[in-house]
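Starting off, we have a lone chain in the form predicted alone, written out as structure tokens.
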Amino acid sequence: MTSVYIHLPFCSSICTYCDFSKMYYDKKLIKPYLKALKDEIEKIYQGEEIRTIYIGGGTPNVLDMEDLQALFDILDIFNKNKIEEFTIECNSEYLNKEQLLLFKKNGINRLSIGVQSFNDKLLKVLGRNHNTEMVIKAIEVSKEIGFNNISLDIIYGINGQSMDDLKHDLDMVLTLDIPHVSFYSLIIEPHTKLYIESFKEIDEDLNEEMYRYINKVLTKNNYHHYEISNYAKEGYESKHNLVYWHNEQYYGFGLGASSYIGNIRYDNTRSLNKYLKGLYKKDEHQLESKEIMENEMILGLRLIKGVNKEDFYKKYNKRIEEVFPITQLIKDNLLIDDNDYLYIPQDKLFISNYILLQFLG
């Protein structure tokens, strides 16, 4: 147990595509929430040396300076002697010098900035409150303060988005010299505003063209495409997210957070009232060995290098081919077996969900 996820659900506005646990920011709710968060951590955390911490949301940096410092004081509960990566998600409209200095003082060494688009019209479709100028300013100030490990989240595949719009987003990433970027195809999830308003999905062929163009441009510019949606300059891969993709265990604290502890997956409640009363867990599921191996493969095949076959055998005392029907997938060139790794070929990554369904039989 070397990784911790912290969830702060508060937002000043709700994005039209978001299905995470979130609610409107209310200053009066912050102190009770932080108290409940502290109580949950003290009840569950077992004192391990923590290697990565990720503060997500919601919009963590919507909190004011006093409440952010209170949050960091709570996180001092963790043994951070061997911390390697300490990330906080940020929205550019709140990110300023004072806030960044507070982050630096409290050990944050990685910023994940939710940009989504450098097209102000598309930002309105997505329900974002910032504009391109704010993003540029936030990144400039972050670098001045000394934050070099910066990641941007970008959404593509938005109905109404053109290839020229996408090219502009990529140009901005390159111009701003960002070492890590995540490009996510828009998924219209149930219960989101886009879903309720019957927002149409983009043409599938255009969506695939966009994905392939993103890969082409970023790899040409020395980004390592290491996971289906993630690209990094050398040494800037997300250590925290690699914990998930390697199917390793982790703590999750806060409203709606998930944990994987001792082969049990826990999901926290999304009810604020229950959470404030200390009723943190919504459900838990004891994983059988087959489910653990399925998760190993589903998560591992998201990585471009795939799943290490020898590591799989050492963990489960079984060969992958003994557990899963991979022979036909290899014959159909939907999976590649190079003797060391099993992986999805680059030209099939866009249909990875289809391949995983076939893989699971």
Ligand SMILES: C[S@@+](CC[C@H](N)C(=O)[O-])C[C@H]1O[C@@H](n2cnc3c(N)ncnc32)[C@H](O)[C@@H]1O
Contents of the next structure:
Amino acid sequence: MTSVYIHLPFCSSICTYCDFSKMYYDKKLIKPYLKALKDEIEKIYQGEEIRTIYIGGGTPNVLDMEDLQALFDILDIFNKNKIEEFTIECNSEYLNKEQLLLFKKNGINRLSIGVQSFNDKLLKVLGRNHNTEMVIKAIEVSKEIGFNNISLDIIYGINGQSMDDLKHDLDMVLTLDIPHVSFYSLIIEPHTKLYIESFKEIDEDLNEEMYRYINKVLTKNNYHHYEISNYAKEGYESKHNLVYWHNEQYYGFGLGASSYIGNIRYDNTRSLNKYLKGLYKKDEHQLESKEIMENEMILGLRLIKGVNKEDFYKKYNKRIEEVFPITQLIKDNLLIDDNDYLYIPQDKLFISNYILLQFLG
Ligand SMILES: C[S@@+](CC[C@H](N)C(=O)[O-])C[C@H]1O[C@@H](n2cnc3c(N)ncnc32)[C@H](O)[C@@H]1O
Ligand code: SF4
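Since the structure above is the form predicted alone, I would like to see how the form predicted together with the ligand looks, so please show that one next.
Shown next: the complete complex, the earlier chain at its head.
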């Protein structure tokens, strides 16, 4: 069984922080894009049973009803007999009853809503197209239609954001009773509006205080902190994202998407012109065994549980300590070895990038 990521790159406005593969929505582009997507899937997909599908963006739900149905018809190519999780990423401003019923009819069982903030002033800084009222309405309607498996994306650590602002975001997550939430610290990526306009980063200590506060409030309220930025109520962990963090195989289709199949990583082109001409792939890279083991650790150490030592041995016929210099990191309490798992202790997760750099020598 395997997993599938589908990328829809269209957005009606471009957020100030965004460095994803995206472009302005234009109705005229959708039919040719869906045709190219269908061709790509038919050429590559081998008919395996699919466990999870994730439709991401861009803004997949900016598409109108006709185009969304055409997209779902294409996804019927996949063997979905044993599908466990079928997610679509949504922006709240387009979510309405009609759209949600279409999702339901086509088997979607999880919504990932890009909320970013429950503060209209900060939403403006982030260049979002919605306000808090729209988000609350979208969540209410989603629940009415029967979507209980909902995830929200929230950004914190925005210069100008106070601890009270963050408390308000957390209160909203709790009040709306959302079973899964991702809290991302704002990264000012090159080529984004924030970067070009020299938007300043938040004070590092305040950012760390925010990270710790999020952690404290959510864990106290029965959320399981299962990945650096991700929290879930019991049973609501993202099955699709766990495929990535467990370094398992997946297909990625669409502009700028990546696949990992048979130890080869494929990266699709970000050029729409090329993609529409059927020149999907930009890079193809056969991973050496050392690289595969590094990925296993870099991804697995993002999980709070960490990397299972026995599974690593079964997969690579080597013990983690034979491959990576971990003794000093364990002595320094930057890594914990409890005999079953190797993991980064919770209070050091904030510096996980530093730990991974040490780890990779
Ligand atoms: C695949 S992205 C985009 C999803 C969707 N288009 C949206 O805007 O909601 C998923 C999430 O990553 C987060 N993200 C994207 N760029 C970021 C950045 N520069 N810094 C922090 N978080 C970011 C946002 O929370 C976003 O919702
Ligand atoms: S953050 Fe999402 S909605 Fe905003 S521009 Fe990027 S992909 Fe589009």
